[in-house]
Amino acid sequence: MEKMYQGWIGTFDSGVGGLTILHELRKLLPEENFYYYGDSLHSPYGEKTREEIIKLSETITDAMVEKGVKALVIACNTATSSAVTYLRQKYPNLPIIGVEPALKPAAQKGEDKHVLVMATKATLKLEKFQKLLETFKDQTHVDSVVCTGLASAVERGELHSKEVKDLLHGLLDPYAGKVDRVVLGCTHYPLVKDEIKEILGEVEFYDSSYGTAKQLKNRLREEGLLVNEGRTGQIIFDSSKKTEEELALYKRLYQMMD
């Protein structure tokens, strides 16, 4: 069987959110080829069970390996939290990079600030995140909000719609003018950063995109897999929905970030 993406970097998310990670990966690694897969047919992951998320993530990873990718980025907070350990055990020789809510840098920056973590139910209830909250509870004030429905609204691509704004008001109005830093704990959320700021005011945003890109570059260098040929790499978009409309949406949202 021909490995059509031999030597490429596989990247996947539950849908369009991982495009925010992909954009940062491309900025830091412009010579690499990226194969992006959005599982929009099964989005959102944040409202599924851990077992469901692991199964979906495994199916995608198996297909990526069959296609010959040299490394994998799980560009989804929920999938990382639920499945990264399992996938690393299954594929110990494949560099697998995940993303996690950027609570640590937001809390460690210093000063007595109020931090708000926006994330899915699946991410917030996991033991690793709860341990992070416990670690920083004496350093800064941290609140978290389960943003049910937000990833689904973003997934439809209507970022500035009344639906998105009404949903955000319902989630964030209690925190308006009261928080200093916002941790965007789902890769979909940076796509509506402007709408969030309209409600909360002037806040600092923290997400995992740059840290993920830096970690990938370091890992590729360590493994001797880094491309250094002075070329411009390719990006291929793919989706479990397999429609022209969906792929057009991926490309449009990605280009919006340029």
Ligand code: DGL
Given for the second form:
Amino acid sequence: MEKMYQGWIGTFDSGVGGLTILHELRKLLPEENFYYYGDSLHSPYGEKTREEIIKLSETITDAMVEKGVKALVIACNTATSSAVTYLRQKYPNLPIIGVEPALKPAAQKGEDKHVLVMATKATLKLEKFQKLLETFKDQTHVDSVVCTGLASAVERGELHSKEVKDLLHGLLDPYAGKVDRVVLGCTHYPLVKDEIKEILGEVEFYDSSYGTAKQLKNRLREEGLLVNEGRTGQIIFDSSKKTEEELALYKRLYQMMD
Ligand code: DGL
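Having seen the form predicted alone, can you show the form predicted together with the ligand?
Once more the chain from above appears, this time first in line as the rest of the complex follows.
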């Protein structure tokens, strides 16, 4: 029986955040077909335990493999930090690309600057990020802020709401005018970049979308898996919520980035 997404690239996140990664993947790999799955029913992942996040990520990955994907992009920092090692062990022949907070480029780029990392509780507390922090903390002044509630607000599609603004003020007011670079360590946050800028002032943003897309392209090339047909690939959006409103929200947010 032909598999539904044979030769496609599977991408998932806890919800709408991974669309910010998908958009960049598509720019760099326009000929590829992408199957995007948002686990909106179980979001936010950032408030869950590592075991819960591994279980949810495994269920999604199993289903993607069943559907025949040729590669997987975990478009979620939280799921990557909890589950990427486990999933790579389970599927050693499947190219799996994860995302992690772009602290390296933010900390390495020149002069001593004040860097602020925004991410979920799960991402910041796990050893993947702690190790990354350890590497750069002597080179640059790095602060991190656990942004509880922010992914959920974005998930509701309320990007410019009073709720988002109030939440961001509560989280970021102590850093207003004091930071130079902001690492958006959760794929939901690029969707509220303007609101973040309003509070922090002129800052440089760092997210993982371009780096992830480049990594995927290199890996597909190495494995001889790149499509090379001069065609425009397709995108299918799917969600664990399965409602029309949810899929319309995915499409709206994705198109908003065009
Ligand atoms: N978008 C996810 C990330 O990149 C997490 C959001 C959530 O807490 O579900 O970390």
